[in-house]
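We begin with a single chain expressed as structure tokens, specifically the form predicted alone.
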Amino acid sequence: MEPPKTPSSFMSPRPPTPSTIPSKITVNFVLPYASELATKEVDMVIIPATTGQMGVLPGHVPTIAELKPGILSVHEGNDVTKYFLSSGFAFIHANSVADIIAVEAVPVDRIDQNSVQKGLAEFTQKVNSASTDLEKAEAQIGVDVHSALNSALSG
């Protein structure tokens, strides 16, 4: 009888770490229903990790980060494209590739400030009037997301 196989025997080998640091980082930014960026070479991305804002440049140490509601900034030369993310994960690979997977995202310039203020007021009222833990938790998620949207638009 053969010994059981370990998970590493089913995995493909890691991509090699380049001997020199490239000048650009390759970004893949996907949502469940669309691919926003596919193998886009950029100078830097700033992601809203749960541990804080994380700037990712070429040659960044391999990392997995959970994303919180906030702004993803994609820097390409003097151009900066900003997206509001609800949540997700970022995988930074040793070969200067960043895979960013978000549950929901929208370009910041498409967000309506009045709708954000209205939503924040509505969810705050729901938190205060919630009669069950579930209702309170759902309303608190709405407050958290609308607060992050409000911060994104004002800062």
Contents of the next structure:
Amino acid sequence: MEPPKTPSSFMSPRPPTPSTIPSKITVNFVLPYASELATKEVDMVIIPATTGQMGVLPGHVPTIAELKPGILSVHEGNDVTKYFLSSGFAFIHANSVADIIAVEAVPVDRIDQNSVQKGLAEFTQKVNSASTDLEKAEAQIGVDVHSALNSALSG
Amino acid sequence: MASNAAVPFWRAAGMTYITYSNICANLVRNCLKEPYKTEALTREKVHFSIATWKEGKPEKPVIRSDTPEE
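Output the form predicted in complex with the partner chain next; the form predicted alone has already been displayed.
First the chain shown before, then all remaining chains and molecules of the complex.
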């Protein structure tokens, strides 16, 4: 009689790590309401990790990175597409597949300069006048996001 | 072993990651140019009714909505 199947026998096995480094990375960039890039093969992506801008090339070591508000750039040949992400995570797998998930991502040309300046001034002022820890944290988040938006517009 | 590793400032203030992420997303949406801004805000509108239960019975449901009450 056959031994009973265990839950792990129903799972599809982890995709094998190729023995030679692939020439392109496969990017899956998804948002809650849309999938921006689905299994797109590109040369490099630069992700805005909390530890700084991280360049991901094919054959990158498997990484889980928390993302901060910033610019994601996708490099394919000579084309670079830039998106501003609000926050999220990036999972880079051993087989050169990168899954990037974000809550909000917009092409940089959809950002309105005036709202960014106004927001930055408003939140900088709130940081100084905040009383509770929570208010201070919210104001600090506002400052971080608006400064990132600002550098995205000018960079 | 660092079991109390440096936590981000928002977690130290008692906020969860989801709250942080949603605040960031809202701030970005409010900084968009016009047709995209209204698209994003209408896409994110929520409307739900929430009822707390006490001793096996639901209390009066509270409606949370972005659409004004009719």
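Rigid core (definition): largest C-alpha set, two forms, superposition within 1.5 Å. Numbering follows the first chain given and starts at 1. None of the values given here were measured: they were computed from a predicted structure.
Core superposition result - C-alpha of T6, shift between the two forms, Å: Rounded to one decimal, the shift is 11.4 Å.
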